[in-house]
Amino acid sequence: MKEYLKNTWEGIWTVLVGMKVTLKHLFVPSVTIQYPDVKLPLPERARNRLYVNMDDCIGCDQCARACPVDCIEIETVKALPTDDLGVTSNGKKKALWVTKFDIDIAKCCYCGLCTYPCPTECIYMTDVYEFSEYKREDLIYNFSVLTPQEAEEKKKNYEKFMAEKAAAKAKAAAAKAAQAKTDNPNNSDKK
């Protein structure tokens, strides 16, 4: 009988100890973060999604060369002498049209190596870390400000300019050769 009463008392005692802990925490404010509404502050050097400020990008391709996983894809076209692309925020003159600047965030390993070599500091890590998508194609971010039609137009204009320049150079060389031939008609007879 003693054993029975001892076991009953231990059972009641353990329930009372558990209720003490429960009642103590019942009136203490909660420490749970309500995630979608409240977010924890990120550390100062947190690495998250990349962003490119295209107003400052000069198309130097240094970020793409520094990327260890090749998630940055850049295509550029030289500007014509008549084009004025402006300057970046730190005073560098732009000489290239950036026709394509894509970052595949699905490939990105968030190392931050692409941010350091940029001479205009136009690519940097943001504090955005929520960017899940249903399709993998939606994780390719296009930062180019030119539409595909404008990019094709810039490429065609540059090719046309280079063809005209080559034609003018060939014409000048032919004129120079003809001038040299008329100046020295005896040189061709001596051979």
Partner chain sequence: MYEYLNNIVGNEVITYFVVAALPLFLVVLPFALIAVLAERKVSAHMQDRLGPMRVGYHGILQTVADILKLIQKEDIIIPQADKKLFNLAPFLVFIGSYAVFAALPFSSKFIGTNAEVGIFYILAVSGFVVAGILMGGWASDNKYSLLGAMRSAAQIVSYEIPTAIVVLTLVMITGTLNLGTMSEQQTAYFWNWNILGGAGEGIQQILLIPFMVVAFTILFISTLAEVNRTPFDIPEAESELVAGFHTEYSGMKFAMFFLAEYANMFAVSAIIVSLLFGGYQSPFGYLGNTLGIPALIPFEQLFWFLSKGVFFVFVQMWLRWTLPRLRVDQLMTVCWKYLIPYAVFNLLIVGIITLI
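What would the structure be for the form predicted together with its partner chain, rather than the form predicted on its own?
There are no partners or other molecules in what follows, just the one chain.
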């Protein structure tokens, strides 16, 4: 009987205590952050969307090789000796046209491995983390500053240059051969 009364009393009393706690919390300022309007500051080294500063990229392909999921695709074309690509911000001379620099951000796992090997520190993480798209193709980011036509042109130029060079080489070789013949006419005949 005593226990029964004690149970009853405890039941009611503990409920009242609990109600006191919840009532107090009714007036505690809420901890909610109104997300799209208010954003929490990100930690300093937060890893989010990648960005490539193409002005500094020398097209060395190191980032693509470091990526564990192969989501960076780089194609480069050698610049002609006559082209002047300028230098990067830390003084490296650029020698390659980067005709294609695609990052498939949908595949990216934000490991950040691509940012470490970059000699010019031009591929880095930004603080943008809201970049959803309606189409999957839109998640492939093209960083190359060259338009497709330009890229094509550079490629052609380079091919032409190489062809010319090869032709010149061939000519030179031919001339050399011719000279050798004149120098030493018997050699070849004897053979």
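Note that the rigid core is defined as the largest set of C-alphas that superpose within 1.5 Å between two forms. As the structure is a prediction and not an experimental result, all values here were calculated from the model. Numbering follows the first chain given and starts at 1.
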{"query": "Rigid part of A79 equals that of A106 between these two forms", "finding": "yes"}
{"query": "Rotation (degrees) of the smaller of two rigid parts between these two forms, from C-alpha fits", "finding": "21"}
{"query": "Core-referenced Cα shift (Å), T22, between these two forms", "finding": "6.4"}
